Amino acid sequence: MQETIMHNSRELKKEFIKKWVQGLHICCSSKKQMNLLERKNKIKLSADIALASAKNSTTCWSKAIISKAEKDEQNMILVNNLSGSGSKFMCAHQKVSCHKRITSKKILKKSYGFRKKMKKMEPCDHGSNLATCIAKRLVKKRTQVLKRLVPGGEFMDEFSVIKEALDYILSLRVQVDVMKNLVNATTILN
């Protein structure tokens, strides 16, 4: 299994480098004069889209990154060139209609205050022990944090979030390794 992870990591690095360089060329040709902040944002955007498209949109986090980038009209050229045709990037978790999602959020906000009051009054179920109750709350809080950190995580269940977070971490590690190697190569050349 370790060998397949290393092989997949090598393949992902190759695909990421290829797409990232292609994305950087597109970004540099789109606007000749960029200030430092614009350049940083273009590098980050092209790296994120390259990483997501290197995964061939097989994960929800990669689909979420590409969908978010597609929302800005200026990014469409970059998204279309790196990932192929866009607008088909939705997870099964994201197929909820927008109206239902907004209505659900309103209901949740209203019930949140009520739940908070109930928690203060009744810290745990009467039948469970305190350690189990605390452990469940910790797991719930940490999965909520993961849902905020993983792109598209707010639409996933707990199991999917953990699975996607693991894949996202491995992919970010690949991205960081490639960027470190690029920095090391440029410092050696200079």
Given for the second form:
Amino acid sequence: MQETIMHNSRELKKEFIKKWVQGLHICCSSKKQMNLLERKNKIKLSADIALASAKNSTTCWSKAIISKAEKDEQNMILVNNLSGSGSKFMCAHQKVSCHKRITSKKILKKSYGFRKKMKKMEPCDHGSNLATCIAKRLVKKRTQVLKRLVPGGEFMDEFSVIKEALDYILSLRVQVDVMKNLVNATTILN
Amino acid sequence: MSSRRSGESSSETLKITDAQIVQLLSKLKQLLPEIRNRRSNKASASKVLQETCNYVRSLHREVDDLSDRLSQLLSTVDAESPEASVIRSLIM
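Show the form predicted in complex with the partner chain, please, because up to now only the form predicted alone has appeared in this conversation.
After this comes the whole thing, all chains and molecules, with the earlier chain placed first.
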């Protein structure tokens, strides 16, 4: 299993490098006079979009990054060049399904709130029950934090968030690796 | 969706995904540097999740830091030198 992970990382790296260099060409050659902050944001944005599009819509987090970037019109050139026009259809569909999920979740939350009130009234019987209560609440809290960290996590259930976080971590590692190598190469050449 | 039906389906899905959750958490454990280094198999679910959040945050910070350095380096590249032209042709 380690070998398949390594193989996938190598493939992802190749795709990411290709797309990021493309993105950097688009960003850094458009305006010659950019201040440091603007340039840094463009570099970071092109890296994120390149990473997301290198996944080829196989994961939720990558689709979330691209649909978030598409909301800003200034990024459209970058997004279209890196991810192609197919993502637009997916984006619209995702927006509709996300909206449906949000409204249905709101309805569920209202009914859950009532159930929770009823549950809290029940006393915890033995010590082991209390421990599992606390453990469950801790896990729930941590999962909420993870939902905020993984792109698109707010729309996922707890199981998918963990699955997506696995893949997101692996891809972030690839991104950091490539960026480090580029920074080192540029430092040496300078 | 009646509340009774949703109660039953949630307990069913819990049965199916409990084992899968354990599997996922063990995979996560292998990825996280902190827990791997300590070599303890006793990491609880909440600890694994906490380490995951910390790791994702640190990776985000690294990306931010590297973008910063890269932008500083690229802004100083406008000198006339063969190396600068290499960088320019590669990235800009």
